[in-house]
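One chain comes next, on its own, written as structure tokens: the form predicted alone.
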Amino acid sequence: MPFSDSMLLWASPGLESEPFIMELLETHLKKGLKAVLCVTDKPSQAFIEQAENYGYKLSKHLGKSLFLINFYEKLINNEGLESLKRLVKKKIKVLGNDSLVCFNNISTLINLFGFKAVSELIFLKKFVNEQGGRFICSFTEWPYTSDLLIKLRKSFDNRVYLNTVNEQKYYSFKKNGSFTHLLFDVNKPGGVTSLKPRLVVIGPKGSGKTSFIKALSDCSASIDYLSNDFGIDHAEFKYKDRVIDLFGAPGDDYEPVIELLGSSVSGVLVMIDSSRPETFSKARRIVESVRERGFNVVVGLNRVKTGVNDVKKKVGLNSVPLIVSEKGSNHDEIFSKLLSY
């Protein structure tokens, strides 16, 4: 996760981004640096103990190299934003170089000054930054007025997107011009956990699919499940960086496989020998009932002796990908889009 200056993580609304927050100041503190924590909408100390039911040790910290800012405590005295910026600026000023100030829910700030609220955050981090620290802040995209939005989402030099989708919690972020984007599990304890993401691909004998996954990895392996007439192949390989579990189906009987997997599953990939005309309807079928399910899915070609255009229109699926995928070829176009959330 790239950070320089600022980061804001902003969380879709139901997601936990406090773990996160935490996660960030354990490493940071681990590293024997200071930090300044302003927790705005309940108790420092419960943001403490929450913390701890993660895992993250963050009391052992405390009036050490970590040090409290109660927000919510002058926030219910009628404090302002005045006053809670002179306490931030007076402790960054004596914490000074690689310092690092964290808000866990600007949300709440938003909420009783608006505008406002903004302004002075965005006054802070440049304060903070001016004085060799970082800042990080935690935000729950709220129906707020589009201006509001666009000011916070320019303020930060990186931003970090929290999100679901078929109940899986993923991340992204901006990399090298492009998002990236990572599964994730928050657990107590264990706190945030990356995942690795799941892809099946689905295929009639001959259509192309155990060729496939050997073909993106030396230790795939191919396992009858509860008979000779129900086998499961399985790959675990690389893809940019990040490390992806590939799993096989039939096209005669690919639902256990899916039921098993369930939520985990990212993305589906059917594969089609388009020289069998006769198999596109059961093909069209397997398309249709897994994208009843919500998951992405892309079509193999394998072995088209005419144009991929004319396969389309055999097949019948305009609205999903068909990529050529015979001898190695479009991986990369394929694995983007079973991976885009």
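Rigid core: the largest C-alpha set superposing within 1.5 Å between the two forms. Residue numbers count along the first chain shown, from 1. Computed from a prediction, not measured in an experiment: that's the story for all the values here. What changes on going to the form predicted in complex with its partner chain:
- K313 is among the residues whose C-alpha shifts by 2 Å or more between the two forms once the rigid core is aligned.
- For P277, a C-alpha deviation of 2 angstroms or more is recorded between the two forms after rigid-core alignment.
- G114: CA moves less than 2 Å between the two forms after rigid-core fitting.
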Second form
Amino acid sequence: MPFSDSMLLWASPGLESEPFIMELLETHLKKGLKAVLCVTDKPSQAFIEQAENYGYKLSKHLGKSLFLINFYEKLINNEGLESLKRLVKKKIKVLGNDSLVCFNNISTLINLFGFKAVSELIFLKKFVNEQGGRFICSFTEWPYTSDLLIKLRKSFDNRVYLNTVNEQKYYSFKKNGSFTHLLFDVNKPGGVTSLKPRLVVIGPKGSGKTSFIKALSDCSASIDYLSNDFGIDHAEFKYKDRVIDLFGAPGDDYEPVIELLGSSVSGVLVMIDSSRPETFSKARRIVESVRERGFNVVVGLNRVKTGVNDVKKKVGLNSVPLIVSEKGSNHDEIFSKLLSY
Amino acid sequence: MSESIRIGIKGLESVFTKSFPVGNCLLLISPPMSELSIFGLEYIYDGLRRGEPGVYITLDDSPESLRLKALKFGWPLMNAEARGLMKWLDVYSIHANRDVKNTESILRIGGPLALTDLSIAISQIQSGFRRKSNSYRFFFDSLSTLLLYNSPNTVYRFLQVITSKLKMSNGVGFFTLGKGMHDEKINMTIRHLMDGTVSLNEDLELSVISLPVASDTRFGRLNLTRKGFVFS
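Okay, that one was the form predicted alone. Can I see the form predicted in complex with its partner chain too?
Expanding to the full complex; the earlier chain stays at the top.
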């Protein structure tokens, strides 16, 4: 994640952005640097206790290198933004270069003071950056007006977006001009953890699932049970700077695997052996069943011998991306399709 | 699992019909009075007896004292708490400077300004309930306290997001709003964000302003007995 001069953690309502602030604070403090934390929506001690629950030991830095500004009390007592500005400016002047100023939630200020809060935060950001410090805020995207959102978006050097798709949490940021999307989870204790995308390969028996997985990784493992096609194949491989977990589920008994992996599954690849039309109706049922559960699905057409369009027509899954996967080729296309969800 | 619930208060079936559809947020406008939390507790407890999870979001009282209040009416909530069916969202205790910690069943929120934390906690509870049941009940007491600390626009924005989450996750329940505490524009805007509105007066006379289902009875009176409310 970028750690630049100014950064805005932009979260959808219902997603935890504070653990990111805690993580960045702890990383900063561990380097022996100093930080100021402005808590806007709760007593500052409550924030520190929450951090401890997540496993971030911020309390040991209190008063030494971590300084709290309990703005919540001031807001409850109807104090304005001027008072906040004064306090931050005073503190940052004392702390000097390389210090970090964090706001646990600027939405509280925006809720109370509207556009004025955004302007004052921009002023503070400039001031902190001019003093050689870093400025990091977390923000919840309530249904604000679009001009406020645009102004906020433009005011920070970097933005990290926190979103959920199918119950999976993602953080996204721009890297080399394009967005990088990474899965994460938050645990108590444990804090923020990056997760590997998990893809599951299923399909009718003999459709080429195991071969597909083995072609991708030389360290795949099959856990066979009772028969050759009853077990889970697992492989871990690198795709475009990312490590991906790949699971192959048994042809006739994939449901327990899907249940077991549950919402940690990023996408499902349904393999179809194009040379066996008798398996198409079963494949269609599998696709429908997996889609009904809310998973992203891509169909990989294996062993295509005649015209691709002809096969696609016979398979009859018009609304699902169908990708030819001959002899294990086209992996890139399959994964970029699955990961693009 | 059915896609509707029984409201569970004796006699109130005539107002809310025998099976009330889930995915609905109702506004309960009432003068501030202690009977309101009893209504909420009975509504939640009735669901728990039927195996329906419930969450009580309290801004005006601590879960510990509400739990005791429920017990006085013979509604033990601890068993359901132990089974993960009953959750409390406590937006009161930390703000009231009480030295409290989260428990398995009580999630504490820093105060009425911490709307982000409140929405996160609601999402977490919804996701926990999803594993237990198709629907759940909620009681949010009260929007008036939220309006004491936040601007009306902030509360509308919050409600816009929260009501849609509650509806989409098959929640069904009440938001309370103090009668005579807010101007008409606030009342009307909040009503607009809800699926229905019911009003109570100090004599516990109930009148239906609007409901998402057809109702046979639109007026009546709640009587508080030792075993809870009876509507006649």
